[in-house]
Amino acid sequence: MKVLKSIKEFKSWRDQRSSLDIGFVPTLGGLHDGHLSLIKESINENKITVVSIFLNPTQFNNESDLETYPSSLPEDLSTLESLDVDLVFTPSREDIYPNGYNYKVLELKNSLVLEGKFRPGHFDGVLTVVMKLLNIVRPGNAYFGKKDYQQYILIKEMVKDFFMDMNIIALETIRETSGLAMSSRNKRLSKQGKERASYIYKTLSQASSDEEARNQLESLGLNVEYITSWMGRRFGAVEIEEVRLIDNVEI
């Protein structure tokens, strides 16, 4: 497994290969089984799989959330090597943002609801860094999870609107046995917190309305930021033990 730390190194490696050969999984680090499902799918469908690990500061509208994001590069690299990933790209902030954050990708419709409404600027940072990474890696296929379904829709539409020649592929959310959606942030929850968090998925799935889902979760003492139906799915953002969790289900 190669580990390349600079864009210059990566481009030198990349220029020798066809985009049709490459599957790409971008991550913030803190890898869990949700990430691994994307990586395994890429390995199955492509000759070469590239994984990026970059904790992107521009998508965090809360500085403390960035500072407490659970990520360990040595552990992540060990995990990726055990999967036989071909290449890991670990650029620095200075490499990805050489002139600061002077240019950004803005979406003016679907980024303004749900996460975009409650986390101003979040999707500007997501779309900007994903555009940069896709332009650097130039994959044939790039993989994203449906836990971040709004993000997937925005990235898919961005690639379409900017005529980027690649496929954006979404895979189902991977869950713990309790139903809790896999997330790097789950590591910050206590055992009791994880038990309470398991009600998010159950409630989103079983409630007859958004209002009923909100009332049920609040009756359990959970801090509900929003429960909203959109594009045939029900989305929720809930805070437990100062950890913000999101999930969505098809309805």
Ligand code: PAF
Second form
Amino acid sequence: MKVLKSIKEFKSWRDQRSSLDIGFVPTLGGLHDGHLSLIKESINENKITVVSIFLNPTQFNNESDLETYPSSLPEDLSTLESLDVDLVFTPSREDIYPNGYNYKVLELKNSLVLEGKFRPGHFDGVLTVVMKLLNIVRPGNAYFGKKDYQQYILIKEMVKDFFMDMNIIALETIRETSGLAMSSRNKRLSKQGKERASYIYKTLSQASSDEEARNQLESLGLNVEYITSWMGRRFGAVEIEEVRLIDNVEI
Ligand code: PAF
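Same protein, the form predicted in complex with the named molecule this time rather than the form predicted on its own?
The complete assembly is shown below, putting the previous chain first.
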């Protein structure tokens, strides 16, 4: 497995290959089974799989969320090595934002609801970094999880709107046996917190309305930020033990 740390090194590797051969999984690090399912699918469908690990500061609208984001590069690299990933790209902040954050990708409709409403600027940071990474990697296929369904829709629409020649593929959310959606943030929950968090999925799936879901979660003592139906799915953001968790289900 190759590990390339700069755009310059990546570019000289990339220039000898064709987009059609490359499957790409961008990550913030802190890899879990949700990432692994994307990576395995990419390995199955493409000749070459590239995974990026870049903790993107511009998508964190809260400094402490960025500081407490669980990341462990050595552990992630050994996980990726055991999966037989071809290349891991770990650029620096200076490489990705050489002139600071002066240019941004802004979306003015779907980025302003749900997560965008509660985390102002979050999707500007996501779309900007994904645009940069897709332009560097130039894959044929790029993989995203449905746990971040709004992010997936925004990226898919951006790629279509800017005539970027690649496929954006979404895969199902991977869950623990309790139903809790896999997330790097779960590592920060206590055993009890994890048990309480398992009600998010159950409630989103079983409640007959958004209001009923909110009332049920609040009656369990969970701090609900929003429960909203959008595009045939029910979305929720809930805080437990100061950890913000999101999930969504088809309804
Ligand atoms: O979903 C994520 O992990 C991040 O938002 C992404 C797509 C890697 C961009 O930083």
